[in-house]
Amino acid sequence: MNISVIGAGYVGLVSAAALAGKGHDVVVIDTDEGRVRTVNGKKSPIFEDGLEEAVSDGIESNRLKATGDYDEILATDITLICVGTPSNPDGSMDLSCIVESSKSIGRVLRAKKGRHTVVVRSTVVPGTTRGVVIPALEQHSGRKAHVDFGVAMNPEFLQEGIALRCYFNPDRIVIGDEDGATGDMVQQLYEGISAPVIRTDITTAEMVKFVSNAFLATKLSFINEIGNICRRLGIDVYDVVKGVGLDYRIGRSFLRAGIGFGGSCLPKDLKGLVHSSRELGYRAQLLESVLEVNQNQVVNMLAMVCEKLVDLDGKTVCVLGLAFKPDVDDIRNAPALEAIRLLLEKGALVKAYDPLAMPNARSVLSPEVQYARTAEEAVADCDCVLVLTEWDEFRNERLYQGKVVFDGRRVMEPARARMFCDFQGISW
């Protein structure tokens, strides 16, 4: 099949690589120059675990190329738009990439002969693809929706760092379609891949990726609201896990405790949630607690820091972990960025160190935070440590000899770790 994919992000080029790699002809469309001739360099502009070597693999074997040019869409019979649709101040989606997507697509479609189907990948509120999306490409194509072109939701589950894994050995497909044969189309995408298909219309398969991520996002924050009560009880949260994963009906995943969760996908689909649900009418006061709780847990944090130094004035703490989690680079909404900004408004001198998110977190980050070369280095001459990512490399208890430590993400165990440093835990 001839696909094309609108966007060359985590979605879209992994989407890209990963169906040039199964033998479809793909052609990645980005507004980005620099994205554009990095992939076709054979190059991945975001760190993926396996990613540049599909893109490379693709570009080598032609099954894959990018470029900025909307008007390849007509030699293709697919478009996945798998665009950003990143959180505006009052907590709704910036749907600005969608809409211009959806207009230059429709461009396009009124200079095409035959049918196209227009696939949304991109994760947008229930609604949009029907109130947005589809009355962009009308207007623009001059056609009519499930008549003269299709369109169906296909939400991603991918999880970064092991996106191509995901992509490959999903839990389900979800196809969302009104007129059966569009969906028809976008299941012959996977076949080869063995998982259960849902087929339902646009907008359940828009509201299935927002409620996944919702509940995870609301496992997290619960057993961050227990852990703080059993640290107050002098117990560990983790045993209390044990007990209460083994319950079928609840099961261990998504049940670590800890400094809270970041990430592009589950602060931004939460909030996007929470504000749809005030525009119809309705507060979503569980998930408006889910967002509180995990707000604060890096206040909670930095609490336990004062009380342990008394005066964070000229103290250097030590940060180890700036991407949101281990194996990417990505620091979208990591709680690193807000510890990092409380730390130096409290006057302390901050050291930090990531294997790989560095170079992003210098763009954002102020300049008074200084980086080391190595964790070793990191945690020379300073205070206090702060582990906020799970890297392998901070479970080595050595590295923390003699240094006050807090574990925000559980590296060590409590008990091995407090033979050779001063261990507090956050929900332990």
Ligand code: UDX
Given for the second form:
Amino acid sequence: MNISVIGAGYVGLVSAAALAGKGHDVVVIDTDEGRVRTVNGKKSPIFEDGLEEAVSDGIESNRLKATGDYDEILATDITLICVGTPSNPDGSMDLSCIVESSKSIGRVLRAKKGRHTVVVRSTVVPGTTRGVVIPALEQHSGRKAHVDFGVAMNPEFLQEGIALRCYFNPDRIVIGDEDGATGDMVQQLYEGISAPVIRTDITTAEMVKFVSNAFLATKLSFINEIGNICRRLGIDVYDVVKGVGLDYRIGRSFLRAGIGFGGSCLPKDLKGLVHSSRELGYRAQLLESVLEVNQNQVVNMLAMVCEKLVDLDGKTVCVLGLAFKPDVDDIRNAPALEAIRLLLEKGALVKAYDPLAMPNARSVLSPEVQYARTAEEAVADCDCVLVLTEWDEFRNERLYQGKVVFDGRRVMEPARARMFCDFQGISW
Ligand code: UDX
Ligand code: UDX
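Can you give me the structure for the form predicted in complex with uridine-5'-diphosphate-xylopyranose, which would complement the form predicted on its own we have just seen?
Shown next: the complete complex, the earlier chain at its head.
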């Protein structure tokens, strides 16, 4: 198939490279000229396991190319919208990139001969494809959706760090459409991938994505809250999960208690859902609490640090880990950002280290933050160490000998850690 993908971000580039690898001809369209040049230069603008090789293979085999020119859509059968949908300051979803890309696709479709299919892959609040994307496409193309062109919603469930693996081994494929034939065409993109296919209408497909992320976030805040209770009872929540998680109705995944969830999706999708339900006249109390519990994990850790060091003013605090999770350089909504902001506010000197995310962190963090070249250098001469991302290299006992350590990611077994350092786990 000839496929155009709008957006060379995590979702767009992973989908494009994966589809090119399966033998499709794919053009990725991005408004960022630098990204276009990077992709055409066989490089990946983002750090993601296996992505650079997949991009390079695609470019070399002429199955993948990047451009800034929307007219390239004309030569394709199907367009996947994969632009970002960040949060507005009030928590609502910023749909401006969705609107702009839909308008641009619409303008091109005016000249398109034959049927075209447009697929929304970005996470959008339920109702967006029908209420925002379709009107923009119709207005700018002068054509009718579901008659002159097909529209589908096909949410992505990619986890950063293992995104290509997730693409080829999904738990399920969800396709929402209104006419059957459009959904069939989208389903063809997944030929050869073995997973249950769930066909729904467009708005239900949008909701499936939101509910998946809301549930994952709820599991995390649930276990963090239980951890906070366990800690006060002198119980290790990780032992509790061993006893609970074997219940097949509950499971063990996403029950690693810690400093809380971050990333480009969970926090923003949850805020978006809370905001839209409020607009619908319903207060999503549980989901609001999930966000609150998550934010409080960082605040709680800071309170523990303040109690230990008495006064943070002038103290040196080492922060190990800036990325929102290991094996990525992504710092979007990373708990470390808020922790560092609070530490600086209390007058602490912050020395940070992350094996991958320091260049990204430098561009958003206060210039007061000092960066170390190694974990060893970061922990040297500090008053305490906070572990905020579970990179494998932080599971090294030697780093913490004799130190005051606050483990936000369970990089060490508490009982053992207490033998060689002054150790506290955040929720255990
Ligand atoms: C994706 C999804 O789009 C989002 O809805 C989901 O919830 C998380 O994952 P992501 O791939 O992380 O977002 O976005 P990002 O890495 O910001 O990439 C978006 C790309 O789209 C950027 O390369 C940007 O330059 C491009 N873009 C944005 C356009 O080409 N056109 C636009 O109008 C806006
Ligand atoms: C998430 C969803 O998992 C994915 O399906 C969706 O498409 C995009 O959003 P991602 O943002 O890559 O993926 O991160 P994920 O692996 O889900 O982790 C989210 C956050 O939860 C991270 O900050 C991680 O450290 C934290 N987490 C995860 C925990 O604190 N404990 C756990 O047990 C699992």
